[in-house]
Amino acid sequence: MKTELIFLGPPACGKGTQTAKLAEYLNLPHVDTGSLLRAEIQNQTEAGIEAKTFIDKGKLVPVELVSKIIKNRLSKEDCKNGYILDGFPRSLEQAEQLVKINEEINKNSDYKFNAIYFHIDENLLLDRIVNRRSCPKCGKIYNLLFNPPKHEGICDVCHVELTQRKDDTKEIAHSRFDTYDRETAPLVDYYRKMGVLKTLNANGNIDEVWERLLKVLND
């Protein structure tokens, strides 16, 4: 049966990290919106360019778009098991979406869908954008207040100068949360009343959440 999971949650909760190192558990493919966004933006494709005027505002990316980029990466060979999916949805009309995509995608196969939810503090997620530094080669996150590197603004594996996202700032972060509570959070009851919905405590530190996470999907 094939395991299909997507991770609700605000901007920096934590998603990216822990479902990284629950697909390499589960041999499954993480599949993230946010860089496959960001591979067309660099790319310089039309669907990029197109979704960087929403991305630099800290907006949405216009369903459409995102729903035929998830689409094709879900049709994918390595994802004939299953997948971890982060970043999207991210509104109801993209759970929708999602569904479409999975009863294309899954016509002859047998699934089980879950979506956890990572609940976390508002304070503590500023904390974590506003120090969020990446490597531009590699692509590894890190914090300079939990999760710093070992040299200060090098990268642990590619030694490179770590860069900050232009969208990580006190003031589009504000903009982000708000876009989530308005059109994301709506998600959290539309998968409960599903009752598919699975929640995680995603306040502490990176191996507190993922024992915590590990439980939560044996639950």
Given for the second form:
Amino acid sequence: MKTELIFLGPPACGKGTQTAKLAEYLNLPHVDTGSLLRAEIQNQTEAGIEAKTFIDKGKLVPVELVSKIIKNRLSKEDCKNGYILDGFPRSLEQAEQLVKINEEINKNSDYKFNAIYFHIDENLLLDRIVNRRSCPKCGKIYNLLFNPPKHEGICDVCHVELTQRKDDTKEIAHSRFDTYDRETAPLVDYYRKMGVLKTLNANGNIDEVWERLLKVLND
Ligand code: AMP
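Same protein, the form predicted together with adenosine monophosphate (AMP) this time rather than the form predicted on its own?
Next comes the full complex, and the chain you just saw is listed first.
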């Protein structure tokens, strides 16, 4: 049976780190809309140029644009056994789009669908955001305070210089939190009512959250 997992939680709740790990563990593709959009920006595509104006303000990119990118990605051969969806849906409208996309892609085949909600103390998030760095080559995420690289500013795996996301500043982070509260947080109730929500305590270090994640998925 196809396994479809989506992840909810505020910016910097640890979803990116855990979902990348889980994708490797379950041998499923990690579909991360933030990274897909940043790749479009890097390649200066029409979609990327449009998306950038929203991302730079901490707002959601228009639903049509992001749904098209997601549909293309989920239709690829490597998603035939399922996927780990990180960062989509981010609004009720996007959740409805996902239902349509899944109907079109899966036709009548069986699939198991769960939404995992990262429940976290929100006071921690700003510190995590402004100290986040990532490797431009492999995408590995570090935190200068909680999970620093072995050598300052350098990726442990690729040995290239780490970069900071342009939207990981204090000002844009506040706007991203507002967007999350207004548009994304209502999805927690939406999936709870559908009976597919699993809640995870996302406070703690990477290993602690990972152990809890595996447990929640098996419950
Ligand atoms: P993330 O890497 O998940 O923190 O996403 C970075 C930014 O990309 C967000 O602040 C949004 O501007 C944009 N973005 C990512 N996913 C979506 C989505 N599903 N819908 C609209 N905008 C998105």
